[in-house]
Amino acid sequence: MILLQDIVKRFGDITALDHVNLEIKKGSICGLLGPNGAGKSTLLRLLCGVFRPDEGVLTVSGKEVFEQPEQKQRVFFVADEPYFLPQATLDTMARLYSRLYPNFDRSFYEELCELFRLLPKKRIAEFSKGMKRQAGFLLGLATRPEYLLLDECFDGLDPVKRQVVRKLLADQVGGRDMTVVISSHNLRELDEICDTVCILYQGNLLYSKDLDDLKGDVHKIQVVFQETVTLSQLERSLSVMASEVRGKFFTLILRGDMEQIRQTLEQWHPVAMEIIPLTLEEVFLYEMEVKGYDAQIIFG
């Protein structure tokens, strides 16, 4: 389990993370999101030591990792720009890694190197950036970590190679109870592969929820009322998030059981109802409205 209690890091006269509170349970797949700046990129580098914080305790399965070997062991951070040795090939920096973390898989890695169609023997410096933060994955997934930390992975992958990184991740952490963070400033390239969610705010956390709870809890529905019905009269029954009224046509964002919303609709008498799917990015549009930010700056 990864554990944040208070965490302030400064550099200078810029605080990068204010006093943030984050749990991430061991065998999950956490998505940090947030645009440029917001303090993703260093949150992971707390979590790998290279930084160490200025206020708060931050643990990894119990243990502080800055200036702890063992404990960076257990811990693989693949950057944004991943840093590779000069002249290196991926041979080169398989032999560097084995050395440096006691779990690396060989034959993990050339698998890897087959699936994705990297030549090992080949200068790094001159693959593409897709290739280069392929590269780098697939490293990370070689040393075997049981936390996997990945800064914008997704970008310069094609949607190809982009599954394929999806399906690795579910693999390990299903196979392996891995623990992976991934940073992303694209809400849509974490659907379907997070279990939680946090979202990251001038270094503030705004929101940490559970994906499977959020999709749950709420719903989009219109509803026909053959009565008069007001949306005042329908706020105090239900949470409405958000509302879309045209004389007794209702489109309704609404928050709680599904069950029990529908009750309480009943009451009106509708002529007829029916549940919208909502994707995950239109939920959270929703939810941080209702919590006062502008959702398209945070989202970008």
Given for the second form:
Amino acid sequence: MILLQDIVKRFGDITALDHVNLEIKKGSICGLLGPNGAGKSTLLRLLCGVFRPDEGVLTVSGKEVFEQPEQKQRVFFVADEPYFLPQATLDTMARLYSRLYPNFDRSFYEELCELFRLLPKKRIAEFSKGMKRQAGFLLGLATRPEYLLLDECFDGLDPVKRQVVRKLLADQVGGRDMTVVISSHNLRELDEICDTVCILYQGNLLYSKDLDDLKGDVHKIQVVFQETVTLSQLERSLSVMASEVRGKFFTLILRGDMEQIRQTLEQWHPVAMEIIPLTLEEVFLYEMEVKGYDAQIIFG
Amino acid sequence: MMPRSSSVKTDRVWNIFMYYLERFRGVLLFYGILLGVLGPLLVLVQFWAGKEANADFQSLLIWGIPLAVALVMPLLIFGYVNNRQALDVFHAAPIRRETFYMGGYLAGLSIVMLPLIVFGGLSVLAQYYCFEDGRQALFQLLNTAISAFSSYSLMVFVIINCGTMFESIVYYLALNVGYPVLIYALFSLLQQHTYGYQQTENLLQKALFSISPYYLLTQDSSWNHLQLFLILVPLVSGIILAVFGKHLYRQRKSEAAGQSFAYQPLFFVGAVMAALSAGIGFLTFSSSMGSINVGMVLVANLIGILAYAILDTIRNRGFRKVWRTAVTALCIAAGASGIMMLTAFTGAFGYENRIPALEQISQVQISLPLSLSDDNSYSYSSTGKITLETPESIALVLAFHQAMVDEKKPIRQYQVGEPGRYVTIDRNDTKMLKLIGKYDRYSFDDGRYAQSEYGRGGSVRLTYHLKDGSTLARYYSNYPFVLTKPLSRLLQTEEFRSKYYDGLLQSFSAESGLLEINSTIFNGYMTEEMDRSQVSQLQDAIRQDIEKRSDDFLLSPDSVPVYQLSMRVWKEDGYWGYTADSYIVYEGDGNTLALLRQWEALPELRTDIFEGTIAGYIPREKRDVIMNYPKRDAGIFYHAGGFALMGSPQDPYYSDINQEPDCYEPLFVTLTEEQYAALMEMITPIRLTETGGDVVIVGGINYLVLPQYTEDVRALILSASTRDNRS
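For comparison with the form predicted alone, would you give the structure of this protein in the form predicted together with its partner chain?
Entire complex below, previous chain first.
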């Protein structure tokens, strides 16, 4: 489990993370969402021990990470722009990582090279941007980490490779109980893969919630009433996050248990009622608006 | 607390060490081959061409390569600390920073040192077998190894302090160039403007210089205590930098990569050093021609402020903090100026005026010129030091010292060359002349100061050994004649004479030697190889002659100097070194002269002076042009032999004064033998004396015209037949 308690990180006059509290369960995939400069990469670098928190406590599996090799060997960080040694090939980098990480799995590395169809002896400088990301990702997986931290890992990947990455992550999480933290500024990328989603904005953690709970808790319902029903009547009985009313036709974003909502609406004898599936992006947009943030700014 | 060890197998210094060795094995191989091939090759070249040949070339190649590698390796190994992307790999790995530092540091050092030790060692062996002496090469190897180590440690330290590679390189260079420049400029400034201080005798300066990694390479490759000390300084400073660097590396924030500085103190050290070396360097250079004035100080401050502002602007990546930069630079300038002013007003914090009390002194060592030779070299040994212990002698030295301190202001004015450095060639044109120094100490006869080249002339070095174990050393040059009264009395004391003669005799003791005999009046030079018995005979002859001399002989010799004797012996370092230098043999020194005659070692005298070689005469009214000598002082200058009073008229050195030939052209006269004999009766060899007079040069030896014969000498010269000096 990853636990952040009152974490503060400053860069000069800028506070990149401001008293962040977060818990990420073991064996889960956590999505870190936020616009550029929100503090996502900083948070990941704190988790892997590249940065040291100015305040607060950060533990991985119950122990601090910074300058603790026993803890750091469980964590691998794939940066948004992975670093490769000058003139290096994948094999060169594999030799480096085998020096740095005690659990580096050479055979798994070779498997991954085949899976991603990357040539181990080709100079990485000649790789495309997407191939470099794949190289960083596969090298990270080959270290057999318990915690894999991915910074914008889907950028530059084609849809097929995205699917490969997603599958690999799911396999590792399912098979080895690996914990993954993925940062992204794109909600759609995380929709299908994440268990938990956190939103960072200007160094503050706005939101952290289990994705299933989140999706199960917010509903979009279109309903038509025969009787005259006012919105205020509905608001008195239901938790209305957003609404659109055209005469007797209501489009409602409601929070709560779906069965209870349905029973509540039944008292006004609706002529028609339809539950429309919400995308993760829509859920967050409504959640953020309720919290008073302009979601368009947060998610671009 | 940081754990001292971890259970993670990759978190081992050895692991990182081996990783870097493997990664940079290409560099190691190339560098090793380079040294391995060039080293023996150059020894062979040296062997074929002779020992001294190609020494510089060999030094440059063999000893320069490791220094270059010592500069490059830190950049290759520790360059990642200034690369954010690389830090995501290295600092995220399960390896402590201490392990990274130690593994990287030791690997880089090994790459620098291994080929150097292996092939440098082979080179030393080759030197030993080729020349039967490998000590010089061994010492050079040691110097290079320590310089490389120190340079390597400094570069690693700078990289860890800086945030970018560009700044790392710039500040490494700034420290290596700025630091020696600052030390040199400071000491030069002290030398120029601190009365009684002489730079050359300062061990502190050498120690400060030796912190700079490359200073060792400028030193002689010889075994002595000073060298061993100078080796220790960079060695220790390299170790300190390495240890301190480790501490800084552990504390260094990864986010500092790419910023201007991870640790600001290095910026301030570098920038302040650059500012001070620029400002003080200017001041040193500009004031070397004279005293410091307000304008110079202002310009020096501006240069220093500008240097600091440029570096601070680069650090801030723009002009955002221009006001803070300006205020800091002004504070530095004000601080430096304040310290300089305070130093000037307090006489270097009491240094200039300090004279120890008689009862504090256990002994005093005095070095003063007693030679009549042109170059003012000492009359018997290269050191010329005489240690005095009796209260009477010490009191005389103290009296001289007190007189020097009392006359500080006018002497210093003279030393910095304010008055009379510019002389008028004609009434409309002012030229700067480098004036002859050989007359300096004799031109102080009326308390006025000669306009001569600074640094020549009479000089005295005093070293007091105090009873509390400390020493106090002062050096005075170009002292006025009027202040030499205590010294002239000192020359007559029993203690001075006995020690002077003892030292003189000591300088003529050796197993064997090469005697050089110079005629003082006439042209002539001979050398004589002496075995042990001949050296002993010469020493005995000199002793016998000395014993016959009167008590005031040093002050007033009663016969004419005829020869100068110098003795050289073969030194272990491989050169002929002087043990006795320019000892004057007088006409009365019968034993010495007889011995030399017996050896047929007296130079065949060229009697040019009787056969047309000339004495020179400068018209009195023109002498101020040449010497800027006070017109009211009567004086005649003569010359004979190969050296014209003002050098050859064709010498470009004196080209400035060719515009008015009458001013420099001496009136050359031809003396008959009788005239010459008469002249010699009216002049006396120059020595420390309480009375001054005009100066005559005959055969390169300075003579004073005896005051009572001034007019007679002039009349004699004017009556002699003249001829054109160009003929």
